[in-house]
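A lone chain, given as structure tokens: the form predicted alone.
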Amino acid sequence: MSIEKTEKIRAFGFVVPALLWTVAFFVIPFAVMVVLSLAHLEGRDVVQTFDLGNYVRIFSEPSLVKGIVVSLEITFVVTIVSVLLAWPLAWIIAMQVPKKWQRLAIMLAVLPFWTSYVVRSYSWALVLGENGVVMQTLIGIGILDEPIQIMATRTATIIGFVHFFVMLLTLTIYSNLVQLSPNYARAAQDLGASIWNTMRLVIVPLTLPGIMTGAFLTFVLCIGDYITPQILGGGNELTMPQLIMLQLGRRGDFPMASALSIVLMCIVTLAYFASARWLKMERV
């Protein structure tokens, strides 16, 4: 046996465990979910019919359509707000903080990741409640006469999400900023560009890979999150993960839950291709 063929067999041997893992824990479960989404529920029994009835219901029933719209609206708002807050923070850490203190600054920035996700959500529930720090402070300084409803609203859900994802975006943008040569800004200013135009036309475009990577991760994690909308949103506006859990927990409608999951995966896939295409255009 030749050395080349031996190397190929050895390389294939390293790949096989990963392939088996992917097939066992992704391909097969996904195929089962697709088949199950083409069934329907009769009483408490799942009847396999191989039709698109569940998908027709998803896009025809107002409550299910609203769940998709609510999820997309929350996700887009969270992504945009997180980018707008994270970029200045990343720029300050990368450009204004001395290098010897940057690691400490990054560590402080990612402290929320060290706390349980559920604990963070319940902490925001305490902060945003009628007797929480925010309401009591606003009443104490005279801005409000009585507490207003923030908890159990979309606003509370967005605040909880933004608190988490700003840190994620800060890391991805910071990783791009620290790789930029200061000569780019110097060259732009030598050519007469103001600080604002230098930031807008030079620095920000060069950090687009970090921005888009963080924005895509934010989109995926936000639209698929169940905990934060459940704790902070109060169930007044159901998102897609909440609708999926509702089908599973209360109705036992596994075919509809599978169909909703497929739709959610399709949305994430479309977001991926849109981001990849846009990044490719930017690099040209």
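These figures come from a predicted structure and were not determined experimentally. We call the rigid core the largest set of C-alpha positions that still match within 1.5 Å between the two forms. Residue numbers count along the first chain shown, from 1. Compared with the form predicted in complex with the partner chain:
With the core held fixed, Met265 shows a CA shift below 2 Å between the two forms.
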Second form
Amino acid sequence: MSIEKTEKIRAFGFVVPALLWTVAFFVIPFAVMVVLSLAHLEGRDVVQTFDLGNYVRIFSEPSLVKGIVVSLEITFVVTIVSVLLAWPLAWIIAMQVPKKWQRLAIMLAVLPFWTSYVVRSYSWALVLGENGVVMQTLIGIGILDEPIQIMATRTATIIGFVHFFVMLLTLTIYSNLVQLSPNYARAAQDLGASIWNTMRLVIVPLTLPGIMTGAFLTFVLCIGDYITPQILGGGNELTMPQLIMLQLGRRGDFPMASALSIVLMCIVTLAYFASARWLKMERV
Amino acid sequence: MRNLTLKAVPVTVALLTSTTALYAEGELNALIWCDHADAALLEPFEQAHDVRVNVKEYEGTAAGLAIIDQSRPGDWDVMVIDGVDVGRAVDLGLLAPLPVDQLATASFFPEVVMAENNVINGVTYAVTEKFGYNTIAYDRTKVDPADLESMSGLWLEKYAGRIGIYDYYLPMVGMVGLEQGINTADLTPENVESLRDRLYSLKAASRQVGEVVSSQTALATGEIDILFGGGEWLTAVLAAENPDLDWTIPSEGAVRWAQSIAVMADSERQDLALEFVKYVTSPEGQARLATSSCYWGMPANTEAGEFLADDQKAILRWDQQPEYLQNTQLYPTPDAELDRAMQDLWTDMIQQ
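Could you present the same protein in the form predicted in complex with the partner chain, rather than the form predicted alone shown above?
Zooming out: every chain and molecule, the one shown earlier first.
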């Protein structure tokens, strides 16, 4: 056996564990889910029909269509708001905080990550409630005369999400910012650019990989999240993960749950392709 | 067409989340509702029989059946199940016959023996252990009780935005059916559809549609003043903190829930499982189950009263039970078509 062939076999050997892992825990379950999504529930039995009935229902039943729309609306708003809040925060930490304090600043910024996701959501439920800190403060300083409803609304869901994802985005954008040479900004200003134009035309475009990586992760995690809308949304509208759980927990309709999951996966895939050109993980 | 059981398909969440080893000696594996997870209920049995009771909580019969479907035969010894779904489990061959002479049903409230549910073709497969009501819970300081003497009070303008709806379609569609003069046993896919406008208008007047914990939280924190679907199971655990929380059964009636306990047909510890059933339905076990930390409810066994304190009986409305039992109906028992119609309607209502 030639050395070259031995090297190829050895290289392949390194890949095999990852390949087996992916096949066992992604490819096979995904294939089973696709097949199951082409079945339907007849009475209480799963009947394999290999038709697209579930997909037709998803895009024709108003309650299911609304689930997709609600999920997309919430996800887009959360992603945009999180980016808008995280970028300045990351910039302040990376550019304004002295180097020796940056580690502490980042740690403080992501401190809420240390608490349980469910506990954090319930905490928001108490904070945003009628007798919560937010409402009582607004009433106390005279901005409101009486409480308004935030809890059990889409706004509460978005606030809960944004709180979580700003931390995530701050990390990805910060790690991108600290890799930038200060010479970029100096060069732009030497050439007459204002601070605003330096930011807009130089710094922000250079941090696009960090922004897009964080935004993509935000999109994926947000659109697939069940807990936050369940706790903070008040059950007043259902997102896709809630609809999936409803099929599983209440109806025992695994085919429809599979079909909804595949639609969800397709949406995430589309989001990936839309942002792929900026996704440079080595830059964050 | 090929009928698939597809046992391998549903993710094995249930087994993965089961925290204790199955098949160990001196153990009993129980598929339960959360009220059975209370140590105060389990420990006396564990000490008396020198065993460990491993519990796995579930909500909703579909979820319970999915867990069993993903388990190996014999994994589970005991199952707590919605009283109206016993027949469904028997049809699937899941439950073992129980020896009638060893059950304490003679001292049960007659209305909750529920032979029509627990006895199939003359064979007893389950025994009722606890019951209560899905009705209307409210805060006495914010709601005029007179308004809720009729269920139509929920649609009063003054309570718009102050109502929470318990997110469980079976009792809730049943309740709205009662309000419209339809008995729970008479619900059909056609007349369920006629409840659509009534449900939509209730949703429009409500603040949230929530499961147990979020409903409790909302009522306790004053987010809502009325919980449609609430009852003693929701207010009892909050009574110490907020004695103003109350519940009522309106003139149209309410829906009565009842949970049964059964021994699994494939259990390899049938004797021990039966002992557990006997313990849970004994007066002492019933009193502990009635006041379980997860939620309270009336014990099926009237002799449990001897083991309950007066204040506990007052919270459970022990003395009003004859009247309540008279004025309430069992959950709807839908076939697949009706179940689908009810669930579709419920989902549509939430998405309004």
